[in-house]
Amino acid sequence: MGKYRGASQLVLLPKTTTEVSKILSYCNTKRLAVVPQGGNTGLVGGSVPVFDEVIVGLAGMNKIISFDNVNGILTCEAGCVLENLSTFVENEGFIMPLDLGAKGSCHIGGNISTNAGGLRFIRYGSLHGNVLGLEVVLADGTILDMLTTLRKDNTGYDLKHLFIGSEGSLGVVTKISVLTPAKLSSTNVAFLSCNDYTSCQKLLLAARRSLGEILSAFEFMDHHCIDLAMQHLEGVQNPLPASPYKFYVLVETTGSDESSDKTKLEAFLLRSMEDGLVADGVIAQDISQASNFWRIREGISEASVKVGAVYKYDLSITVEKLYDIVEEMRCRLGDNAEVLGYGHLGDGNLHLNIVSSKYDDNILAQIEPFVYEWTSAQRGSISAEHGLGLMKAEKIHYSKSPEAVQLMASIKKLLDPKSILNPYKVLPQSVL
């Protein structure tokens, strides 16, 4: 998006864990700061060097080590591209538990380091539940082997969770073992419209009750998102062009019985229309139509960038209050910018995008710190799935107590006493 620009005189591209270990050991001895870098798809500046840090790029570590096709356990290196892993496991009859719009570029190591959520979270949960083991190189070059493939292991502290979501500030993830769900034969996608946000909330509850275990995605978008997608995404078609609606919902089901699953989805849609929750809707009749539905949802971020400057916020808020911040932001900004609200409604995760022709300090002053203060007042999170990075390191107190932040700082000092790993990210400098 051009929001973060870094500079470095040295980029190192190790191909083995041993090479990563030697790099970090040397840098630690010389007190040279290091920025681990994957696919560079992050939105908070987490992989950007701030003051000429050494970049350690993991793109060369892209091997699949093994796949257990009985239990669906994949072991691979951190530089593997998510889409490549998805293709590999699908050929084995499984799917990755993680799906992102940036899957064609992002690395699995980066996904784990930011604890990425994505489109399948409602069905398969977070990476904390799906990652079985990690290999991590610590700041002094120590190789921490936690690369287990066991589903159960209660021997001592489960240290891998320290590194999931730590954004490379505690260690560099080099290998991963992850549990992949079986690929089921039946997938159905519906694109629905609602007249108000309350109907979207009620529709989510109805979907959970009616669709139960086959519900695999529940995404919402306001009409500003749809308008933007239609203007700036090539080849997409509006599934419901008859008349404009205020909100749109994409519902996906995944199961093992095509006939039963489709009947259940059709019954849910009919009942929701009779109850007034859905104004109009369509179920994809083929893969092409389903892909068009998903292209609209996944392409919102791409479409917004084509307008110019985008201020992106990734918030976790109770579903009841989730859209209030969008409306309040529109009142604050007026005609100075366009405010988009969309995201993973089933997870209470709002993507608040504010679009203008160029970056403007006056617009930013209207957005921040208001967006953080508002979220904090709702006891929400200022980072649902994108991480803190450089953008929000100094804002962590809006979501975490002073005691929690201090404990995080103590862990950072223990594992990286010279503070060489991804400096200026995740934690405020005042506590280090």
The other form holds:
2 protein chains.
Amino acid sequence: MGKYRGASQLVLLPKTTTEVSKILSYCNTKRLAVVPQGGNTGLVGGSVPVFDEVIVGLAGMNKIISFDNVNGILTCEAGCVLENLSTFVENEGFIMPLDLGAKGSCHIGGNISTNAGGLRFIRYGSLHGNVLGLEVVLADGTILDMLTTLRKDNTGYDLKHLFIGSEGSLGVVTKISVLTPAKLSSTNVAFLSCNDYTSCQKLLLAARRSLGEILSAFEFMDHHCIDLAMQHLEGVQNPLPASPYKFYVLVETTGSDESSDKTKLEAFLLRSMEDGLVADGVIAQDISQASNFWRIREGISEASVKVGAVYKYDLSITVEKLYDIVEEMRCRLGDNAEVLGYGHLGDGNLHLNIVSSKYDDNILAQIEPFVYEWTSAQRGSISAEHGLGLMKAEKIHYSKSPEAVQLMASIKKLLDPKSILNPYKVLPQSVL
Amino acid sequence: MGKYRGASQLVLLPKTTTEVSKILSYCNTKRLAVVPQGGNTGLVGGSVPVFDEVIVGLAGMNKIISFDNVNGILTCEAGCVLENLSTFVENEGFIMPLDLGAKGSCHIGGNISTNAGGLRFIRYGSLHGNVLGLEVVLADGTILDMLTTLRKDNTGYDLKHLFIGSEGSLGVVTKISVLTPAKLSSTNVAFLSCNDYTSCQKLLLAARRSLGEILSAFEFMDHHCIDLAMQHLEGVQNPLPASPYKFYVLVETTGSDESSDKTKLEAFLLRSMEDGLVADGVIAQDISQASNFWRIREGISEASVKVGAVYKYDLSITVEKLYDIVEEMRCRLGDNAEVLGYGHLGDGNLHLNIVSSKYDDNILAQIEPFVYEWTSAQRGSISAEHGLGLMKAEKIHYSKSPEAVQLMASIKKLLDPKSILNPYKVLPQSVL
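Given the form predicted on its own above, what does the protein look like in the form predicted together with another copy of the chain?
Following is the full complex, with the preceding chain placed first.
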């Protein structure tokens, strides 16, 4: 996104785990700092060299190792591009348990190292639940083989979880095995509008109840997002007649029975309109209409960049309070900037984007630390799915207790005593 | 199950986290060993005192703290009995993401400490995916507050995973927040027979494809299990006419649409019979019939105990090879013992039970270490869902690499340097 510009004199592109091991072993001995790099699509500067770290790029390790097409278990190298994996498993009748905007260039190793969330989270949950095994190279070059392909294994501590979401600061993920759900034949998408935020919440509960096991996305965006998308995204149309709706919700179902799924969604829409939860709504009649709905939701980030500067925040807040921060921020900033609220409502994940024509320290001072303090007071997370990286390493205490941060630091020192792995990221310097 | 008899001079029953903290702080200072104890229903001796450890029983901490009935998030104390929690959340329109035979007495804290699997695993996955937050007291009395109720949080290392499945050896779990799925209105159960193991596997794949999102259990048992259940369980009937079927499969669906779910299951059964995968089958017509089907599956363990001695193994093996070990074991043991194979086929989890009229060291010598070596050679797990506890602490290397075991030991030493928490469990003494 251009916010972070790294500089490094050396990029190494290992082809095998043994090569990764040799690189780390050498760097550890010489106390040379290393940045593991996947597709470099992160939003918090987790994969950029801060000073002159050696970049270890995983792009050369992009082989699919095996696929178990009875159980849907994929084993592959860390440098595989997510979209390539998606295409591969879809041809086998399965889908990847995660999907996100950057899929065309992000690597699965990076997805795991940042614990990527994305669009299928509401249905398939976190990578902590879907990743079955990992191979990781530790700072000293030790190859840690945890590459099991078993769904259940309770023999000792489940170490792989330490590396999921640790942003390459505890080890370099080299191989992955992941459970892929069976691909379902029928997908339906509805685009709905609500007059107030309370209706959005009630609609979410109603969707959980009425759509049950076929609910696969519940995304929301306020009308500022829609206006921006209509203005800046080419060829995109508002599916609903231009009216003063305050909120828009995209509901997707995925199931195995075309006609019963559609009937369910139609009944849900009808009932929600009768109950006054939905002001207006439309169900996509074909794939191109469905793509248009998704294009609006996925294009918000792209549209906001076209305004000029974007201050991006990725927060987890209890659903009841989730929109309060958007309104508070609007009050604080007045006409100085535009405040957009959208995100994965079903997961309690708000993307708060504040856009202005150019970067301005005064605007930033009105946003931070307020946004972090507010989130902290709600016991929310200041980074729902993007990680801390360089951007928020020093801000971890807004979401984690001193005792927890201390234990994280102890674990970092245990696994990487010379602090060669991705320095300045994840943890504040004061505890290391 | 009577295999392990502990002895302790002191049982402490704290009522609050502060009391747990004071107990551990005192014991740590005095180097007194401690066994955390929940419902004491574990099968590997993880909750028994080996010599004279102080028992810290969590039964007094059994309060429900809060329930968010929009998002289905339960927060409670560790000593809550699973069945009580199930009843509570069902009244709110949700279900617990786990269910197991011992639910009437096991505690949620114990479930988390052993990473319990159980009957809903195929649908809702592992506790690593469902537990949102934990409060844990460390060996030195430090209270580690990780009791978030957020679905997504990527701020630093996700430490709670260290405590899920570590059998009380890294800390004492005192509070839990867990995501509970919405309760679905329609449940259907079918009881099927297959002529060979290959058909069971193909049937699993067909069930994943045809039943898709409503599949909620796929349990299997061989005819030896059925014979034993019929012989020893009162009031239980074989739903299928007595015939020489080799395997039986219980398929459950849970969904939100009674009629379409039943139609799907009927179509699945019909197609599977036409394809020759299923020899015979019946769908429960009412709740009492459904309970009878489940009673057979859940009663196998109870029935096997009535024979005399039971050698119990809980293995994860790739589905293709899962039944081979049962047959190999039958060849090895001949007439000396009866070998039963059953379990959660959908999760690749075999419960191998070997029954004989009384314990016999010669029989044991024929089983072990063979069963562990065989499982290890298949890269399986020697403990799918029961944990290692006292029984298998020394056997961890069959499923984990030396590097992984070494790292586990380092983490144990970091968190519990005086080794007061649940000694002799989980890890082999040689690495500590």
